[in-house]
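There is one chain below, alone, in structure tokens, taken in the form predicted on its own.
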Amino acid sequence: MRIDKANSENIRNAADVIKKGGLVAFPTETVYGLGADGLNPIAVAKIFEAKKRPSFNPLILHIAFKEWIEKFCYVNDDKVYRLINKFWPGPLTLVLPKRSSVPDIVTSGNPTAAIRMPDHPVALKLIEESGTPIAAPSANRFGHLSPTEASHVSKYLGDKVDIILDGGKSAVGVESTILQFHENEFYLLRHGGLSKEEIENEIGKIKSGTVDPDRPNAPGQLPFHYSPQTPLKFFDSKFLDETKKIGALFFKKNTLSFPFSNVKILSQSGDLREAAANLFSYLHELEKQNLDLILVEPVEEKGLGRAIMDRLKKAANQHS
């Protein structure tokens, strides 16, 4: 495993790894992805093995050009094109009926594929140089914190990856929003880097929840995920025990006099974009402190606050 600065030469080398069926971790605007040739089932199987990811949990196909969507999915509604033209490249994943060119291992046997065009020059160049869509979940062990820096990938996956491309810290910091088009309706499957309000401003009201809760057809639909190894709970006075090492994650400021071992503030100005960008980075930092517990302050569930709370709730569920 190598961590290589994401310059032109190293991106070409990483593309050669993709073409040969290997694994490359690469930066996107949301989080770092663990990528393989999305049309090579054997290569894709390596992703599940490296992450210890359940085979029933589908992957997202990443493309470099809007026009590629027609190669891999059926698009039968003008609103889908409106979303693509407005929000791609960007943190929006669309779940659409798949074409036969997409291997079943990518979609976990579902007739739909999750697809997006990332808004990061390194990701786009890697896909273009590879000449194939890249299947990529977050570059971490399944159920653990998502990586927003190359060092996070190295910590979780080590020599399971052939190359890690270091493109700096992810700007958005939470995974993409996932939206499914099904029977002339849009369903919000996962809150993420694009808010529900922004989507509805473009295409009108959308539904929340999955089309079939018993069969996940996109990432992020399980009840627990994104969890640090340290137990994480929402603030409650019953957890404030001075005999324990407790870390705290506040939204804007520390409102308590309790002697926390470590305190992180997501955004002193209350900016939800800044808070989302810092979320996983700060949880990684708290995870390193050998704490007994991490307490987190809820944020208002509006805009990107929904994505932040989705991640925190699932992290808390892991230790409930």
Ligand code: TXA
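Residue numbers count along the first chain shown, from 1. We call the rigid core the largest set of C-alpha positions that still match within 1.5 Å between the two forms. Every value quoted in this text rests on a predicted model; they were computed, and no experiment measured them. Compared with the form predicted together with the ligand:
When two forms of a protein are overlaid on their rigid core, residues whose CA moves 2 Å or more are considered shifted, and residue 296 is one of them between the two forms. Once both forms are overlaid on the rigid core, the distance between the two CA positions of residue 232 between the two forms is 2 angstroms or more. Residue 25: CA moves less than 2 Å between the two forms after rigid-core fitting.
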Given for the second form:
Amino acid sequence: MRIDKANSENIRNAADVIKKGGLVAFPTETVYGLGADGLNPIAVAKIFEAKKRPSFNPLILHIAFKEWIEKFCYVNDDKVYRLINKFWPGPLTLVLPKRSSVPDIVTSGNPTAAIRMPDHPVALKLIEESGTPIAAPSANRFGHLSPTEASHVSKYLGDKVDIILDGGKSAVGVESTILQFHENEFYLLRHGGLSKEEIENEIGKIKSGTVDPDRPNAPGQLPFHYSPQTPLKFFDSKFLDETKKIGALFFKKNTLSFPFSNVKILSQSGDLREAAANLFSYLHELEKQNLDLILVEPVEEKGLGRAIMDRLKKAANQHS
Ligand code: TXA
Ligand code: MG
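Please could you give me the other form, the form predicted together with the ligand, since above is the form predicted on its own?
Okay, now the whole complex, with that chain kicking things off.
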């Protein structure tokens, strides 16, 4: 790990690290972010590994130009453009239906993506030079305070990042405000650097809290978590019923002679990063097959294996 002063040369080097799939901590106006190429699933898996999150959390995509929003999200309301024109760059994250260009690991399998344009010259330059949206959570370990200086990042994540770009203190100091647009309404998911009043001055009344509390389990409506609609269980011989259409998700290889309708292997080399990077897209693919059941092989609960197991256990519980 290196702490580099954020001058042009060092920003260019950091952009090379991003392009090669590495991790760069960088300043934004809110807090420091732990960034990776948002279009490279393996690089994004490294973020979860470094943060030691017990589970996957959807990440914010950071962009350098307002127009990039169209590449990654569907924008189908004028009010969204009004917000962007008024508050970007700035501490406002928008949650919108995602395009297929955004890998599932970025959104934890959700059909929506969170996106913002940070108001910090170093962040903007880094993204521009990388030529890709940068997926980044706050650069703290899970459960710790968000970092507002480079030294905070090195204290908690020092050995996990390739480069920390030092751009001084974050001016805003709290995370961005998160606003979801869903079925013609705006929902404030997280209070942050931009106040509710400022937003309402621009677009009128918005709702607080999560989307549609009356129908929290309607498909695609949960703001944070995704589980397949098909029942999912951990492998057990009692589930191996040949009259059913069963799909299988193995870690390294298919170890059973059962006639599965569909088999997915998370990582033939047994690499947890690759497994994490594939997890959500494979679950989506299995879900599309109209199976009666998805059987999954547990992975060892170490490193990213914990996050993978956390997600699979939640999915299994949903159908028990
Ligand atoms: O100011 C910030 O937003 C900072 C800087 C680095 O940009 N980032 C940040 O990221 O606070 P993070 O990962 O610590 O918090 C992002 C929040 C999480 O609570 C996550 O669940 C939520 O955004 N989020 C991301 N994608 C979402 C989605 N598709 N739907 C709902 N919530 C989402
Ligand atoms: Mg955070």
